[in-house]
Every structure is written in C-alpha cells, then in structure tokens.
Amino acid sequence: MRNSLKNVYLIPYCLWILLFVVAPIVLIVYYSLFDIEGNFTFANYANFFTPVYMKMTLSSFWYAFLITLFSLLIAYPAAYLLTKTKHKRLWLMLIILPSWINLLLKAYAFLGIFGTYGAANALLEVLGIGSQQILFTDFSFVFVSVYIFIPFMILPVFNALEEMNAGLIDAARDLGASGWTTFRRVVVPLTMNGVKAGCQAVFIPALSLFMITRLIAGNRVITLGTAIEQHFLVTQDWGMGATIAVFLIIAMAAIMVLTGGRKRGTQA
C-alpha cells in the first residue's frame, strides 16, 4: 500500500520531467535534423565542425572559464569572511539580493555606469587617468558577467564552509599546521563539493550567454548562445540553431558528470 502511494506521488514529477525536460530536448534534436528549407539532413552536424563554429565554441568555453575563475577567486574569500562575521545570514542575504533583480535591468544599469559619461569614467577623470572606452570591451563583458554570477558561486561555497567541522581546523592547529597550511590542506578539500556546485552554477549558464554579449560587449564577444539567437531570430535557420543547442546540452551534461562527484562514505 505504501509503495503504491509513493508511485502516485511520483506521477506529477514524472509528468513535469516529460513535459519540460524530455519533450524540449526531443524537439531540439528533431529540428536539428532539418535544413532551412525543411529538408531532412545531417548537414547541420557537419557544419558545426567547420572552423567558424569551432572557433565560436572555443570562445564560449574560454569566456565561461574566465567568468567561473574570477567568480571563484572573489566568492571563496568572501564566503570565508562571511562565516566569520556576526550577522552572516544578513550579509549573505544582501549579497544574494541583486540576483532577484531582472537581468535586463542590471545590464542597462551597467550601460550607464560604463558609458562615456558614466560613473566609471567620472572616477577615472578624478584620478587623472582620463576617459576610457570601457563599454563594448572584453573587460566590461567579463566584469558584468562575474557580477551577475557571483551570488550563485558564494551560496554553495558558504554552505560548504558552514557545514565543515570546525574541530578539524583546531586539530590541525594543535598539530602545528600554519594558517595557510590549514586552509590549503583542510579547509579547501572539505569544501570542494561546494566549489564544484558553484562552478556548475556559473560555468553552465555562462556557456550560453547572449543578452550580455549584445548589450555590454556590443557583439564583439561571439558565443554559442549568440549564434543560437541569430539563427532562430535573424537567419531563421532553426535547424542550425537547434544543432548548436544539441552540442551545448551535451557539453553541459558532460560538465555536470565531471564535476558532480559524490561524497564517499559517511561521517562517523
């Protein structure tokens, strides 16, 4: 009786997965098998391996790597310091709060900040450096992307640090380990699951960015997400756009498998 009741509870979950996960993926694969004229073909997959799309793929992975790296370098010490503060939950909420704001609004805000007469150039003028072209550069693209994704990196790292047994740090100090050695040999390994979760949460969506590349980078940064948008909305070549999406899905699944290690054993 209890098992049959559990099966009933699984029905809404299974329907949700079928309708909003499996069905969209099947549709993407289906559209990838047709050319712009509606003829069945595998040419889209062959075209993906041409130099143009390979360069675009490498560019997407490179920028996603940079965004993830800088997010981690900023988020890890920030999360570590948060665990030492008095009102850490309040500070954590204040850091996460900007993620509730619409992405488009944040992008337009940075258009004003990094513009010719924006706050960033006003500060450079005060410092005597002079006005610079900040907007529509690789720097502005990576900076804004890191700003947007940092909360998604801080949260899992913070949770991993909070769950860590503080007695292990005291034990390392008692055994003569320095602060740096304790951090490197004890804290970092014990929080690696949080780091992996944060890297997943940043790297995977960073692979398919397109709005920021258009507004902040001025299309100087071309990624797979930008190509998908162009094929679906401009060239109307849904088959090629769907093909790129198929490879993005495969890449994201591979990343999740590679970084989705589980803890072995249980704590005593």
Second form
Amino acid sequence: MRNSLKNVYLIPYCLWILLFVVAPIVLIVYYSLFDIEGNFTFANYANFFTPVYMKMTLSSFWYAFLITLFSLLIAYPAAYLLTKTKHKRLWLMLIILPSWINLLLKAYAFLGIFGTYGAANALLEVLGIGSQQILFTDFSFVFVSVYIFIPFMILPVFNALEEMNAGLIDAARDLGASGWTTFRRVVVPLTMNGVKAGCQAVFIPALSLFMITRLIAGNRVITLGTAIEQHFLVTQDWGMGATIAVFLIIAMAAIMVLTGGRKRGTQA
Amino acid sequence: MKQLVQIFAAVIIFALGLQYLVVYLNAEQGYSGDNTLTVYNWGDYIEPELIEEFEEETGIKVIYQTFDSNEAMLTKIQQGGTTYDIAVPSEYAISKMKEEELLLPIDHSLVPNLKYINPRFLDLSFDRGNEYSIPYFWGTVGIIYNASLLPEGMEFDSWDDLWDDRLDNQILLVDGAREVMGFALNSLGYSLNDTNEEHLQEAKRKLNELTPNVKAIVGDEIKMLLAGEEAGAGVVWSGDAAEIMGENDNLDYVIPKEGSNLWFDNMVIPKTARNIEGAHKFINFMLEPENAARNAEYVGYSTPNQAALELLPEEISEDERFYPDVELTERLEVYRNLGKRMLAHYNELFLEFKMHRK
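Since we've got the form predicted alone here, give me the form predicted together with its partner chain too.
The complete assembly is shown below, putting the previous chain first.
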C-alpha cells in the first residue's frame, strides 16, 4: 500500500522530467539531424567543426570564463562581508533586488549610462580622463554581464559561508594559524561547494548569452547563443541551430561533471 | 494535509479568476462582427482622423490595434484566436503569409481606387497581380548622417563613402543580413538579389574592410542611438530615417546613387477576418487620393498613390530623399525571395562579417 502510494507521488515528477527535460533534448537532437530543406544529414555536425563555429565556440567560452571570473572576484569578498554585517538578510536582498527587474530594461539603462553623453563618460570628464568609447566594447559587455549574473554567484557563496561553523575559524586561530592560513585552509575548502554552484550558475547561462551581445556589445561579440537565435528566428535553419544547442548541452554536462564530481575540495 | 488542499484550492480559484478576466477583457476589446472592423497596424502608422471619418462614412466601428514587428504580427495571426480584418505586413512577411496560407484574396472589383496606385508599385515579385495585398507605404534603405559629428566637408552620395577612413568607428548598421549584404553588393555594382557565389564572397571581403568604421550592428535601438548622436552615420530604412530626423534636425538622409532596396508595407486581409466586406471598404477608403495624401503627410513615409502624391505639398513630394527621381528609382530593387538555402548563406556571410574583428 505504502509503496504504491509512493509511486503515485512519483507520477508528477516523472511526467515533468519526461515532458520538459527528456522530450526537448530528444527533439533538439532530432532537429539537428536535418538540413534546411528537411533532408536527413550529418552535415550540420560537420559544419560545426568549420573555423567559423570553432572561433565562435572559443570566443563564447573565453567571455563566459571572464564573466565567471569577475563575478567570483566580486561576489566572494562581498558575500564574506555580508555574513559579518548586522542585517545580513536585508543587505543580501538589496543585492538580489535588481534581478527582479526585467533584463531588457537593465540593458537599455546601460545603453544610456555608457553612451557618449552618458553618466559614465560625464564622470570620466570630471575626473579629467576625458570621454571614452565604453558602449560596444568588450569591457561594457563583460561589465554588464557580470552585473546581471552577480546575484547568482553571491547567493550560493553566501549560503556556504553561512552554513560554515564559525567555531572552526576560532579553532584554527587558537591552534596558531594566521588569518591568511585560516582563510586558505579552512574557509575556502568549506565554501568550495558554494563557489562551484555559483560558477555553474554563471558560466552556463553566460555561454549562451545573446541579447546583451547586440544591445551592449553591438554585435562585436558573437557567442553561440547569438548564432542559435539567428538560426531559429532569421534563417529558420533549425537544424544548424539545434546542432549548436546540442554542443552547448554537451559542454554544459561536461562542466557539471568536472565541477561537481568531487564531494569536497580537499586540495588547496 | 488540509492546509495543502486549501492552498491548492486557492491557487486554482485564483487562476480560474484570472482566466475569466482574460476572456472578459478579450471580448471587451477584440470582438469583431458585422459592424466592427479590427485593423492591425504598426504603431503611429495612420492619421487618426481618417479612422473617425471612415466610421462616419460607413457606420462601421473600427477597432485599431498595433504591433511593432512583422514577427510579432505573424505569430499572433498564426496562433489564431484573433479576429483581425486588416493587417499591414512588410513584403517579406507577405510572402511568408502567402506560403502559409494565412491570407484571403482581395476582390479588385471592390477596390476601384486601386487605379490611383502608381503601376510601378503593383505586380511585384512578392505578390504577383496584387492578389493578396495592396500597397500602403513604401521606402528605401540608405545612409543617414549627422554632419555636425563628422569632419568638415564629408558628403554622402555613394555606398563607397561609408568606407572613408575619416569615418573611423562612426557607423551604426541595422542588424539585417539582407540589408548589409545588399548594400555591399550594390556598392560593387551587383544586384542586391545576387546569388553568384563569387560576387557574394567579394561583397563579404569588402564588408570586412568596413569593420574599422563600424561602431555597432544593432536592432531597433539604432533610432535612439542616432537621434542621441551616439554615432555620425548609419545605414537605416527610410521610414526609420524620417522618424530620427523628426527627433534631431542635425541628421540627413540620402539614397546612394548605386541603388538600394525598395520595401513595402501592404494592406492584407488575414484569414482570421470576419468582416471581409468592411475590410475591402477600408482598403478602398485608404486609397482615396485625398485620404492617402493626408495619411502620408501625417505618417511621413512615401506613398505609392500617384494621385495622392500630386495633392501633397511640393516640399514633400519633391523631397528626393523620400521620393527619389525616376533615374534613381529605376535602380531600386525589391528583395526577391531567394529561398531558404540562399537566405541561410547570406546570414552565414553576415555572421562571418560580424565576427571579423578590427
């Protein structure tokens, strides 16, 4: 009786997985095997390994890597400081608040801020540096992406820091470890899982960013996400779009396995 | 458990309430019947007084709804559930709608005013014999530039002027493969519908040389960016150019002498139409020379209506930026439907150009 009831509870879960995880992936793989006229072919896969798409893949990974790196560099100290503050939940909420605002609106706001006559350039003028081209550069692209992804990095790191037993730090200090050693050998290993979760939450979506590449980078940065969007919406070459998506899925799975494999960071 | 059931019940009741509200609101504004006509048009793309006059003249109540992209319009009509009697898509969207059988044929005997349309704008490749569509406005692709931001004495009359060294990092391009490849082909003296592989590669190589001058390749934001003097020059549709020039007087528009694209927004009757007779009346009403002239004056785009053009003040009808002379008009071309494979190839080349770094 109990067992069968348990199985009933499993139905929604299984249905969900089947409909929204398995079926879409199967469909994507299926579409990737057809060319633009609907003939069965492996040509899309061959096409993916041409210099154009290889270059695009490399640049996608490079930018995703930069975005993740800067997010982590900012988020880790920020999360660390947050755990020390008095009203930490409030401060945390203030950091997460911007993610309630539509992404498109935020991107448009940056068009104004980074524009030739925008606030950022006005500040540079006042500082005597003189106005620069900020919009449509690699810098603006990485900056805005980091801004957008930071909440996803801070949250897991913050939670990991919160869960950590503060007594361990006292113990380390009592046993003669310096501040730096305590951080390196106690805090970092214990929060490694949070860092990994954060990196996954940033790196994976950053790989397939598209709209920001047009709005903020003026299509000077082309990622795999841009190419997918174009193939599905403009050229209607669903086969090629799906093929790129298949490679993204493989890349993401690989990243999950690589970063999530070990239970706890024992190196360091 | 009881609490869980209560929460479930509350969620379901709330959802049903919302659903009811949606149905109610739809019925409130989207209904269509014998005595109403639902017009689905681009935003700010009609003289509002004309709608009132049409209502007075025919006794039909007009429900006016707007869209902001052909794709959005297409999706809404494809999905069904809408009751648009008139829509105003661009020519490539018309070919697509024709292919998907989303359009009803137009009975020319009910649209006698069709005779006022300049024959140059009739019977074009996207709709032979104007079986499904009637021209509403037309335009071109050209260069918009801001003399106050550019070096003294810079003038534009040819696509090649975009390659000028002095334009370093000053050009904004629309994010359209046909537009960008098109002007590159035009600048080389080829047709913008060219499918010769050598010509296409030559055009792409030429585009790569343009890279240092290109500041960004953007979508609709191009209007905002150019009006905000973010860049000195841009390649845009004449309709957008008219809008930008309305906002910023420093800008001017030119159709390069090598030729360019000629685009159309045409009136069609979607399959979803309920008031087909009213739709014909509306089309005929809009083609009335006096009405078409007032509409053109309000909207600022180029009218295909020859009789209306003669009614327009000379400063509009003689404006060569929007009504180019015969010689130049001869060199304007409508995008031919090149087929999916060729379109994909155009996009592939455009993508390669985008990836070409300075």
